[in-house]
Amino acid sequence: MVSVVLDNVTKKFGKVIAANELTFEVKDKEFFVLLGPSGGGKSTILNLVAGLERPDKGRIYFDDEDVTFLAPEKRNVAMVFQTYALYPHMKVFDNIATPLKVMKIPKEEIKRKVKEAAELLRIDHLLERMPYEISGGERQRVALARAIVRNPRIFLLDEPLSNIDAKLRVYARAELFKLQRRLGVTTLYVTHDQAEAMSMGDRIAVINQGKLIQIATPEELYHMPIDTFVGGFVGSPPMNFIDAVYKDKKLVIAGRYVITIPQNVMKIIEDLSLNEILLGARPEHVSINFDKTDPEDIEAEIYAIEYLGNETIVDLYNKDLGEDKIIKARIPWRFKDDVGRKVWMKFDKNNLYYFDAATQTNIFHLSAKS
């Protein structure tokens, strides 16, 4: 197959960057996500990709081939997209076949391509249909089965699964990722979803606004935020963040509550001559009590409660926080009419994160830089 190089890559729209100074590689055969809000420009990057867009600045290679001002045609990737782009006219067999048509494929390889192509993907039985006689979800493999046929050296996919329903996309998550590795085809997919991204991936980059703000695997990319916004952006519900100051030795939170940090936190801190620090706590690691059981515990009051059948979302309120601050738990056990009950809420020391308030980047990596 082939990887796929963007070497300091700059697009603009006017005055808008969509991609900013771009410098990634993609591996070959590796399932590479895309991840980002909405306008962020993952669709430009997979645009650029694609040839449908031409970089302002830099270059693209597929291995060591330049292919920055290659024609669409001539680059051998295949494109999905959101709306799956189908013909509404053409049955299901046609849509599949179109690509092998204009590369006037003979027509007894044709079949036996469409044919193939439809096993894999299980929809062999809806050939003889139209487009609007299937669901979203079969629309969604007649793509896919087009994409496949043209046996192209790249999958482009531009957010495949946002058009199915909620319980319908947790399974195509799942055949989508045992296609790709099947093929073994270097892939590109576009997400705003980061529990897409997280599931599907072997690397994600995070995008926004045309910038990267971080490449990592899942793993890494949860548990090593680079900053406030990849923690934010990375987790369900998103991770929490606490202003605090640092104050002999301690983080001092609200003027009043007192947390102590490992004497590895202290010493980049300190080394760093950093005083504001963003103190952030996913919600699974806030726990809750109705007494306070250590020195450390953080008095609060439930705001709300999110029952989800296998777990629970408490939103805790301290005024002293900030007016506009909710606090996230996520506990094991259901509430049940407590809205409005003082409770005391506990960080897990052992699996904090720390940022400098000025520059909302994790310390860690601050002191990797310095």
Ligand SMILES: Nc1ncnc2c1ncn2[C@@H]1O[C@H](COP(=O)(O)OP(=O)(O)O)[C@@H](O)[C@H]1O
The other form holds:
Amino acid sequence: MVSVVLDNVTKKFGKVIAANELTFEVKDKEFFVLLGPSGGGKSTILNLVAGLERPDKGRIYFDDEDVTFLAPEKRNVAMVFQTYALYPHMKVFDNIATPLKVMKIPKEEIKRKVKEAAELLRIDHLLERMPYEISGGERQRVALARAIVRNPRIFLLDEPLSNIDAKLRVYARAELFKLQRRLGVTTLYVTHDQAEAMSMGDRIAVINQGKLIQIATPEELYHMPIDTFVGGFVGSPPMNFIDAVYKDKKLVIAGRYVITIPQNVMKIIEDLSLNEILLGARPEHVSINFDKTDPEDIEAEIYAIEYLGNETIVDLYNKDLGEDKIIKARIPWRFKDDVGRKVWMKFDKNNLYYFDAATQTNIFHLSAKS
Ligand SMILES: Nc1ncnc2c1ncn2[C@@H]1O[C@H](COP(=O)(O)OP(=O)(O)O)[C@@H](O)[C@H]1O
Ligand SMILES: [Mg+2]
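Mind sharing the form predicted in complex with this ligand? What's above is the form predicted on its own.
Full assembly next; the chain just shown is listed first.
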């Protein structure tokens, strides 16, 4: 088994820096997720690890072996793409067997290995079918079987579930995760879907514009996002951001709503001489009252109501917080009311996030750095 290390890796395509001085380690047997928006550089990282691209700068190691310039076929990694092209004219059995045939392995052994992989993925009853005779989810499993059949050192999975329909996807995630655990193969998994990343990753690396923004466990990422990008990217609907000014040991919103803050937050703001703060409040930490119950409640108007069955997302508006700003609240029941009604919103003080407006950085990270 194997760990993967990127040491200061840079890859450019013309003027685009697809990977910008990336340094991180994927541990042996880890399920490591690369998460970020489209165009961020996630696939480039996988291609570099697979050897399909060469870095302009930096080194890549599998354990202590420098593989930076090793040919792809000598790396023994298996890659599965979003468009997991199966050979349409070949039976499922032959699709899975292809990599073994290339390796000139004896027929009987190929049979045994294909059967083993197919059983593991519960597609052994489909071996005699053609790709067009099986479902999308089953085709995905065939592609995975083809990837695992030759015992690769590393799995590289590039959005492998995004072509499966939403209902099956949640199930497929769990299956894939269990499979990875059973095989114990170090895995780099690319997705732009934060829910997928959160539910599968041992650790998640957030990648944007070629840069590594943060590496953390799903819990850390949710509770301690390093900046407003991560705060806004992880969680759905996204975190609300509210402009505030630090004044007389309190935060003031829109020049008139005063929010008292914990002692430790106050200390960091003063130590760093910060003035403008972005307050982060997740929708699950915004509540709605019809009467003012607390001097820190903020008035708002119900702008829209989206009922989702198990919860309701309520859009709140107060033009003093910003002409175009909508604050989203997640209410865990059927919230039924009139759009346009005046209400009071309250932020859960135990669950607020504080960012320096100038650098967009979480003040707790700023304070740890200084
Ligand atoms: N072969 C290539 N030639 C030119 N530009 C590329 C190539 N591959 C990727 N890029 C560019 O590099 C950036 C990162 O792309 P990619 O790694 O595919 O991102 P992601 O997988 O996160 O969507 C994008 O701007 C993309 O257009
Ligand atoms: Mg990609």
